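Next up is one chain by itself, shown in structure tokens, the form predicted alone.
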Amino acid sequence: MADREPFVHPYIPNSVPEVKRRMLDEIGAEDIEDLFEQIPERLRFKGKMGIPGPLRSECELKRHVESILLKNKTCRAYLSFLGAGCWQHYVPAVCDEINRRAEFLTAYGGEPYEDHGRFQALFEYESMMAELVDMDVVNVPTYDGAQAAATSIRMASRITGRKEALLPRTMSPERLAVIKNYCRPDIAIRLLDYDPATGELDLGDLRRKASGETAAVFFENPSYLGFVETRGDEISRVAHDSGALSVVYVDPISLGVLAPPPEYGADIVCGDIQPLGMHMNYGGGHGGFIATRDEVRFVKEYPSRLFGIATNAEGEWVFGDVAYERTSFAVREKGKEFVGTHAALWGITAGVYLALLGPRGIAELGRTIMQRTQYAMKRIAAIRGVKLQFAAPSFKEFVVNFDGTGRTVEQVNRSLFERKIFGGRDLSRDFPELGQSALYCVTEVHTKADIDALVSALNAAVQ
């Protein structure tokens, strides 16, 4: 049978036969391999990859990403108690229709002949999140959360001319990752023990280990792990009087219930604003904030843009950069920190968020999802076998033990996995301390037949 003629493919460019030779004539190359003669042939694939044949049409194309895209199990279809750091909150549908918006959506890094609109709504986007953390500087959304948190000890260190910091056992430890890589190799993060019981920081050990070489002191409020940090005041407070700055990572949708940071001595707040109007997006998305007060030390030393209002010559209010000499921006080699990529259409979305809910609303969410969490901790801990881990309060996460039912944490996660429920988080290679242990997630989309019908499940996996 002769061979087919070479297949030009819709959707790969150039990749017309005569095409190809004319690329190929152009820069004096016989034929593709000749590109890669720099490629040792041991390390050169010769065999012929099992690839399916082509697609050839977009109804073809459609039918087979969307049957595999089905396989897929969602939290649309199933229950998920899963947190962690990407949270199941409810999305409003004005969120999405605002950052979808071209001038938005499109919007990378322009100048103002083209931004004035996406200036200003940046502006009040930080102006809002200033207000929920009540500090008076917040930077445009860095990547997510744990560059947020890195950058905050960076900034620590520079301010304070120190390079150590001291951080909780207990954090998530995909930010403890991305903090060690992002500040090594001239700031030291060392780890500070906590209480068994309750969870919070080891005051102990934090009054030995802060010295004059601590810059900051890095506590999550509430923790990777659920509790609330009770006495972040005197964390802080050693921290000051080692001469450091406390840094303090926050879930901004707590705010509602909890103290903000500043009021417990945070000198620098930082997060991650996926609650804010954001949805999961398999592990997407996410943007980090951070927030200082409007102090010289501190405004210097941000690596990421700020947007500020202010009057140009013919009178008027505009909004633009502040201090826009910092950045990588404008002299890339005298930055305080390279800044790439911002999340700066998750900053927006968390505008609209947060205009739409005003504080009575985040006041109503924090309270909703705090009474919701408090009644599926009371109706789990009933279950015979299973305990709760601290005993210190929680907000939206907890630790729920399943040592007493001499079950493993993957086989209860099986058996709710058959009744269309995604268990929590599996701890016990993270925190083998903690045994059987896993992190459960409740916001304000669990009803309370959702949390009776875990509990039912539960019961059912550790019989």
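Positions refer to the first chain, counted from 1. Source: prediction; values computed, not measured. Take the two forms, find the largest set of C-alpha atoms that superpose within 1.5 Å, and that set is the rigid core. First, how it differs from the form predicted together with the partner chain.
Shown in the overlay between the two forms, fitted on the rigid core, is a CA shift at Arg419 smaller than 2 Å. In the core-superposed comparison between the two forms, Arg22 has its Cα shifted by at least 2 Å. Core-superposed comparison between the two forms: CA of Glu433 displaced by less than 2 Å.
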Given for the second form:
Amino acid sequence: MADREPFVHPYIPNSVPEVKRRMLDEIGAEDIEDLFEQIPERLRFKGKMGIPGPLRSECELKRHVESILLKNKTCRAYLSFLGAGCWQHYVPAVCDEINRRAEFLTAYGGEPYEDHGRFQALFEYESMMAELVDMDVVNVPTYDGAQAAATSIRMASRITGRKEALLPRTMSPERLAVIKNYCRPDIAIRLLDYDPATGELDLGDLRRKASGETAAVFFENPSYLGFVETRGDEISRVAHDSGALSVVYVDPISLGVLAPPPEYGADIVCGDIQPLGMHMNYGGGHGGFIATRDEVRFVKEYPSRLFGIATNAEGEWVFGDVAYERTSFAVREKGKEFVGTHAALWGITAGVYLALLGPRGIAELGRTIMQRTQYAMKRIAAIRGVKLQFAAPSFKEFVVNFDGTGRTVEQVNRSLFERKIFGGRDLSRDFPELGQSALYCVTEVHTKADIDALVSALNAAVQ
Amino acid sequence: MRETRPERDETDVKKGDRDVLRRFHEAKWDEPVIFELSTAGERGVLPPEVEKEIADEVGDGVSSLPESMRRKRPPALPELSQARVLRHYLRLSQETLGADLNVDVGQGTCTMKYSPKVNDQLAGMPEITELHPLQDEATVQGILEIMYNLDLFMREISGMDQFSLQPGGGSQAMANRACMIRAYHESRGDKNRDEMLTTIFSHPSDAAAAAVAGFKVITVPPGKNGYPDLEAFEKAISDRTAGLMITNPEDTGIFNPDIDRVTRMVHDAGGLCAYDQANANGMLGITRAREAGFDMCFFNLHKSFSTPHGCGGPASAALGVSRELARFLPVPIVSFDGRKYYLDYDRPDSIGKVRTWYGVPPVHLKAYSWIVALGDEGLKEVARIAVLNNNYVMKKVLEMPGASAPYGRGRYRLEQVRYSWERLRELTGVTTDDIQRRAFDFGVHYWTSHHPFVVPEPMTVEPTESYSKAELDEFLNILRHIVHEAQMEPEKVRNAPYNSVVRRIPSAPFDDPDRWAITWRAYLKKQRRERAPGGH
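Switch over from the form predicted alone to the form predicted together with the partner chain, please.
Starting with the chain above, the whole complex follows.
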């Protein structure tokens, strides 16, 4: 490098040779190499990393990255009916506008003085989520819904002093895998059977398995497989009768029309905020929430940051960390689980989303989604050989069974793909007992024309 | 509404000082809580209504739900017109000190480097935002190519053999590593290893995540150099040792030169060594996990690799392992068969999943773009300049009265330093918390340390490669000014801030169950209770 033009990258101002020299002189060092004196020679990396580039000009860089990204085909270019935990909802422009603001995008761990706005925005997020789920405490978001579920179960275990959780066999396999991993070795996970006609939890099996060992009875509503668990109050009652907590995983966007879980006995509500204003981002738009009543025994068990409100001597609104001493930031391994960098920006965005929708918007949206979904279910069920797997109400997802068509889901999806449609999630590997079944998702973005196009493509696929 | 008239501090900056000290005041909108802005009937966005044919065919949709499952009362969300929502949040954004706005070297350990705008633009393209994780692989070849290549880059930078990009942040990577260490010992039928070693200057999650995974945490105490000496490790290592989770350099900026000996000792005892590389910014291309003998490592892409911190995520960690441990990585792994990229789930020994899907791809994309913008030499220059900047700042800070940098006196540091103002406190009564609040009056962040405060009156500064000498001088001038104030008028520092968004925040309400309010509805309830006869 020495005999060439000095490499002053736009991201590294002090590469300017004169500046470097001046700084070294101030330090009293001869060469930058001297500053690495702590690293012994034997640990020095001598080779080349073989990393391509540099693409020094932004123009080249952008061209290069764009050229790779343009190989992707989006859910705008294709008509998508994929859901399964990541959903295509409309993202209002104001959501993007706010989460791309440099102030929010590039802030990090400041204090509630100079980052007052960040604390307030996240407090408001907690507050609006609280209205939606009808609880008094909501955390600053954790990584994703799966993490929120896993932590909710661990919280239930600490609160009850018990070491077993009961979960429905119909739940998301991804989420279950995260929970199992995260709850080991402290909590045993046992699965509950379901009613093959409706998909709903088998209450008999629940009663058999609920015991004095049970910390939590966990269920999803709507479930991973789309149906609404209509007997939430009975499930919660069984949980409570055995001294366990009722933990309900919800899709928050359903709560304009579906009853909030505390109405049917939930002690802890958790879920994923991706539907509330986050793009799918190839699965990168997730954030998890946990909500409980405002009781010390619950609050003290959260691992997450909890931002609270107060007033100061001047009468200003001020914000701060509630019960900080419970966190690993304060007391390391003696804290509740651990906390770190999770998904705060998505929390702020979900707050913006809920403020935009308001009480009427969230209800109207829920209605629209249910109408479109029912229309799709009805039309799809009318296709010869195709049937709906479960006779239970759905919110936005439902299981379609193709056994009567002689086609596999893979074959059906390949045929749809040729017509630029992403068919539903193939369930045949995760739920072999459902035969050739797929999980379809319909939201407010799907028009009648979109659904009709799907139906006609399905008709062609099963011919 | 409440009335507030905080005094503006006008005396700080005399005429002629302007070059060295900014007459700063943060935006203060006195913005109400959003619920206070609600006007019944206002609307922010309208959801689409269904076509008449659909309504005719299925009715209102919600009647399919049993009565007990229908929401009776709408959620008490605020009602605001669209522009009011926008203005409210823009005001809150202005009351937030983003890294883009300040000389953000005061948030030590956070590596607040510049996050190039072009990468945000790229990550905003529909070709990434509008991708569903279950799309046919043929339609996501672009993003898979980026994730695969990022894995290859990380291998080069660390010397490890394979990476997973699944963890959504450093702490989740730490949890992952603990799971893999557990899986490794289980796979060998080795059931007696239940102790995880770490050090006090490693991130709290190194200890806490290990505890969640079921390990007993052994914190090896630091010696006079700031890191534990070999004897201390010797004492802590036993046949119960499952592994070591350690940062190097630790948050002191001091590199443990015996690290390869430590990893050998742990290996000899049958344990695994996991490297927390949150502090990697001063080492890119200089020294690697492999040469130091580690079996695993992880990088925070939102730190060393420039992706914006987003008020605390979404973030991403790249988790790397040696060939022997690759089979335990979470599924799926992004692979390449010579023709196409694909998601490999066929990994029977995998620990399974720690996070939904594949991590946070927009963050992967930004890190990828940053790395190719710099190339091999550029990455090394990042490390060199980050270390140069840090030692320059250290030289200048240590010239200030009352400042010290405990451990390793007279030695250069890598990318950050944990300073102590203990002497200044002894002289003036001014604490690091006071200095912190005063720093906000000049438009910069200031961070003390994780707990416990092993270094008394700590301040952690990490200049990174992103700031010019002039900017570093500005930060130093602020510190110098505050130290001067501490000596001349300590009360002024103690009563700060004056020019931040709010005045002093009391801590008591946040620790008192009768007063804490984590949501607006909880606040209103507690207020009502307080006002009620016989209330608190």
